[in-house]
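Given next, in structure tokens, is a single chain: the form predicted alone.
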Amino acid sequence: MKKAVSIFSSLALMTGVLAGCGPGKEATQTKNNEGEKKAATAENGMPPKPEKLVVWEDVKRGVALEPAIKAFEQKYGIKVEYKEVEMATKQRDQLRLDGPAGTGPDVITVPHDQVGQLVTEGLIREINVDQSVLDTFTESSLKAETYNGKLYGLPKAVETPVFIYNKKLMDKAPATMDELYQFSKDFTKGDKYGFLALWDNFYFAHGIIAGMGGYVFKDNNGTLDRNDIGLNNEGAVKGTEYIQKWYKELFPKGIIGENGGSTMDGLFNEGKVASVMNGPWAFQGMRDAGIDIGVAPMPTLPNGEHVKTFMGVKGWHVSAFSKNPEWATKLIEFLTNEENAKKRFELTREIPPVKSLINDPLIANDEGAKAVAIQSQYAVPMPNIPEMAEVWGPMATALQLVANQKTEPKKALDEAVKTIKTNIETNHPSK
């Protein structure tokens, strides 16, 4: 910035001992001035540099951000700002007012599965990087982040169940569901489970529904048809009659519902249940319990598969409004970097889907971070077009009725769909 700073003074400078001088030689002088500060700012094909950008972080999280806002000023003299702005709603509805009003970010955060809604309404771009940028990242982060086969931002932090156990319970994780399954059955006596998962919460659920060969929308090579739901085809069928058997022959009634999850979690802390499928975020809560926890991918399923987990990518994404779309771009090619991703996961511990970082010793040597890094790679981004807000609610009432047993599979799962597919015709008509 010093430089293109000197370079405008020598200019102005210029201008005025050239006052004298003929209007055609003036003319020539001064289109060859302009010509040398475009090149001076530009960069390898580049626009010319603005003074400053935007970005939007989630709260508690800019002490990760600032070390790679340091280094990017560093290396491209282009200051950069950044506020923290609650990541899951409060950005999105925030740049609906604050991005045509001029005053919003060049770059923000925000959950993959929002990514369709903001491209509906405007809000953010789509972005074009090298492929060099692409390698780095998983696969299922970019698709996280690709909405009609089109990509729209860089993804940073990666988060998905995975097998949490009490070591003082359980030597080690099982490497099959069939042997969690045995382990459980000789375990669980009165107030004492051998494993626990909120299996009638959708979320939790598609894991075994998609494992058995059920999926939400059709995927076409990065296009999800909407038309296209796979939610009670046989492998769903059969995801759910698995999910059936174990509610009627393990789990307690108690965590089924609205309080399943606090009660899981309850009985889990107080040293009663070896096992449960949960996410990183409840991995502080049961050491402060003090619960010796060890971690894991989840077991396989008996067909074979991997347990296909939803998985939540937090992403950056460049705002439909910004001035600066490519300098934008560049920036949050910069925050996601191998070296930037790293210095995120020491600061925050949200873990990045940088391949080269999985195996580095400060994500391998750490259980928790090793394990989830490992089931994102089996797991499946949560659609992220806006039909997916019709899916929830069919899907819990299917799965509680069939987790009650009061339903067979197949019948619960044929009427969630009926009702998905009508509420997506009513509130998302096909233009």
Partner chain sequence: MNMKRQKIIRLTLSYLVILAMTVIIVYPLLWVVGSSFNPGQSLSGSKMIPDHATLAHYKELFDTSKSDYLIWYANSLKISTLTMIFSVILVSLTAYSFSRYRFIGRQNGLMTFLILQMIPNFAALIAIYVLGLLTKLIDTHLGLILVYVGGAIPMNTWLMKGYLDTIPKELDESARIDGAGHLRIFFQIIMPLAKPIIAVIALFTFIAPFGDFILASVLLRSKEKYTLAVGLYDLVAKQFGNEFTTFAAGSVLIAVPIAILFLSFQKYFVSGLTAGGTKG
Contents of the next structure:
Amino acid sequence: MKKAVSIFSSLALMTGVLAGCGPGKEATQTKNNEGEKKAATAENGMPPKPEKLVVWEDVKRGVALEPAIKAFEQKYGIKVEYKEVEMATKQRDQLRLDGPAGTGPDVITVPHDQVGQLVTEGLIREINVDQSVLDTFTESSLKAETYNGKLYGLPKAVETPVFIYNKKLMDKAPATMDELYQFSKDFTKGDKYGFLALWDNFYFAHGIIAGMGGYVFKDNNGTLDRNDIGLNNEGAVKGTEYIQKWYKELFPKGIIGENGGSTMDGLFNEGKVASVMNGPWAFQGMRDAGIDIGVAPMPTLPNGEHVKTFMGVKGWHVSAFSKNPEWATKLIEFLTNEENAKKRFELTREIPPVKSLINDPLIANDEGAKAVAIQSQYAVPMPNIPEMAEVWGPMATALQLVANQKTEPKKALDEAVKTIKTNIETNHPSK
Amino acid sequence: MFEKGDRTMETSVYRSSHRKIALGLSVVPGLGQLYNRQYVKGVLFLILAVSYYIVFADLLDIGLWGLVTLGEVIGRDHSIFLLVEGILAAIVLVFGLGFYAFNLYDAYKNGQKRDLGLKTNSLREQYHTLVDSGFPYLMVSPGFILLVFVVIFPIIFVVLLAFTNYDLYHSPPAKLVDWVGLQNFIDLVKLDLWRKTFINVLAWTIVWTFGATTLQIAIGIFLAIIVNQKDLKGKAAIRTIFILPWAVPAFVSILVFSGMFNESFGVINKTILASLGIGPIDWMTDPFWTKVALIFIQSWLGFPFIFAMTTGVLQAIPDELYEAAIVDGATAWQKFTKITLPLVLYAVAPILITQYTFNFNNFNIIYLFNGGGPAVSGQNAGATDILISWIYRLTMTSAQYSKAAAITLLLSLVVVSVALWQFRKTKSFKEEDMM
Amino acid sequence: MNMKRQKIIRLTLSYLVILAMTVIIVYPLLWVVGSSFNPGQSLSGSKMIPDHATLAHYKELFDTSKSDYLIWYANSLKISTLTMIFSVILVSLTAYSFSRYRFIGRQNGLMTFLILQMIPNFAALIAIYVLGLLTKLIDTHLGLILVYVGGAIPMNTWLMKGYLDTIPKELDESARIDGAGHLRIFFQIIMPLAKPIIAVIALFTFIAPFGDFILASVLLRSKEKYTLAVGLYDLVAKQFGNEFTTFAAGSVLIAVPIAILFLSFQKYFVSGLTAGGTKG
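I have the form predicted alone already, so could you send the form predicted together with the partner chain?
Complete assembly follows, chain above in first position.
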């Protein structure tokens, strides 16, 4: 025992002494000086060129990046390397670890709803881009990349769920949800389904709820008010009741829950489903499965409104750990310019939010792209504030309970909003 | 047997004070040994000490500083990395101090020998004592060192994390992380949402742990006894089949089951139950049935291990025991409860307890089967979330790292103390040889 | 007569139970095999006996231009083999000391080993990651192997120590009297007698890496370094467009060799695993 005490006390003593050490203050100062020197030697506002830049691109999208970075290399003489990293979660998770370790990239791509969180954690940095560059993008897509009034990235593609149908089973897309309902009533039998959607997932359900008058956070001229949640207002309840009706009468239980997405995909690809609500990412798989698909904007709701789907913007962002932020910014400007955006569309069918391209025959004549472009006009960008993280879970709970016919919509939504509010208060102390 | 030696000499009279001088000189490792004329050892110690200092000086400096402050300058200092380096530095320091203490002890002991007029060990003798008394240490140390870095070090990290404020809003590189003492634990008790969810999750965790584990054990033992009947044919083939679930990676099986239990399209509802004339059951959307399905799957996954062990025990029970019982007129049931079961349980008890703790922390099955669902109103965990999967949910969706660490810490304390208490109660554990 | 009737009833019931269990065990397994021959990609459309059986998924896995499956397979085999070798060596050394020597710290050490296997450690993934960074072992197989070996020590040491305790101490003592050294006793007397438990531990540590997709996905960054578990999990973890049937095919190819390995080691489980418990 005595021994333990003495070891402990000497340990404590040593830590006390050593705590006074640590990295000297001079170290940081010299670093700053170096930075200034670098800036001073720069020509026309740009610091000296780095040897190379590293980009993380989403999986299976490298094909679209290759021609662009080759052109960049030729133009500026800076080598660009890229690595494919899954976009939805891995880019963020790996940047957290690789960034501070010094092995991270200069440029990453994430869905815009993570922007607020990444900024709060200090993982991406604000970018400074000429107004002339900004003018080329659609307003809503830039808004998605803006957080607290500052721009944190440039949009490379937008996506939003649309109406996809199997041309063999459905002649043309219905104009209204009522028509779709009638069609589905007649068509759904045994293994066959007229229409399926994952409305127990708030991402998809939002279109209906918002179309009926609900909203996540009140949008006050571009700033989202986290205290004003409209997910249990009259419109939201109506929307949820509408959702419940579909589950009660037409949707199978097997598409509820975690594995619902893959189940629905599977049924559609086997030709058992006439139509689904899904995102443009699903097109390729469906075509690969040999389905002749038609794509259209979502049919209008019974109240005459459009389905206000969530819009997702995938953007290029400069890592806060990049040693060459100016050149990284230059690179993302280059990647999103009209020429490269067009090339990206040709190679990946991702729709660039570049104004001049929306009416380009290339996109206008592509059924899928056109549908997504039109639907985007009715779509709402997903909120990009970190508080949004607290919305998904409780809303999924509420929608699932409604879909399972376990709880009445009003009660489920009230419960969800209460949980969201508590969670926001607990996990996101007001600044 | 390796501790014998000096005790008898302590009463003798010292003739000089070499021991004190050697001890004093050994403040610089090796000098005391040199003074004791153990030159090779002395030089070796000196080299060790110097190289330790050269290699680790920086790590110790930055690490210990970082451990105390968790960084001072935003941007330059990454608190979490500093915390990790700090723990490593502390581990290295403990190893260093251990060596240092041994050095002092050694100098003193050999000085004492000289004081008593005894000869210090020659190099060859030193080697022999080292090999003899140090042999077990020598053999344990490679495994031990690896264990310290790979298993113990992360645990220390979690423990320390529970006393910081690491979350989304205190996240490097934007912010520094600070020590906040017991704040996380206070929050856990104080905040309604957490407390309510915590109690519900804990209740199911306990039901899950005991239900699933007991069932898998019961099935395993039961089948082993059935298969072990003397007059049963085809034992080898049956055993082979019964071990199969163990041979398939668990995550594969769980994902397959998750597909089979799908309410509208899975084989269980569509083919099996339908052919039996039973209507579809809400395997994924009704909390009760999801729990039933989970317990079933875990039994499927877990019984082969128990089955294999029990089979071994049964084969080792001497036949004479049963023969004697038959002579005494025991019924089959009596044979089972008085002979078979006690022997089996006695033999496998320690392993059984590890089975319980395994299921308590069985993240994979909960997460892979239905993601903790179905949803329940009024709490931020799903109906089948056990504590560990709930912690995962917390860290993933709300970035509450330090709170998750605090819950982990509480949880580990509970599991470890219950398990230790149980272990001490099992008979096999009390035997001299076990410990 | 009565005895005989009882026996028939007992045996019939036993066979019925065994038959029922066999169905429950084999059905899901056959179902995986069946799925892997199904044309589509989804789980919902799969049938145990597909209408149009196809080898397409297997072909896809073996087509190196389309999938890294073969690379992952090789990686997994390498990682598992090395993990097995290192674990067996370290565990044998540790278990032998704990079983045969009485040294300071022995009891605490044993207790620590017990406790360590109960603490959930995935909350510490960041710590393991940073440790990997500092030692430059991130994205290397060596780093992963070391973590697996370290993790395997506590549980397996307990298992092996239990077995070694059953080997009579008189054997070592008489050898010592004959002048055998520590190492000779260990290698020439104890180890040969401990074969069954070594076999068991070798098998356990060999298959453990096949089931882990969490640690491996944190430590391994490049696709060409993935293990089978990580790669396969990626196939099904996607919410949309997951490739269940390909996953099934991939799983069959893992499960078959492991199952064979298991079954060929079967006789050792019985003696190896339990001798420790029963004390002979």
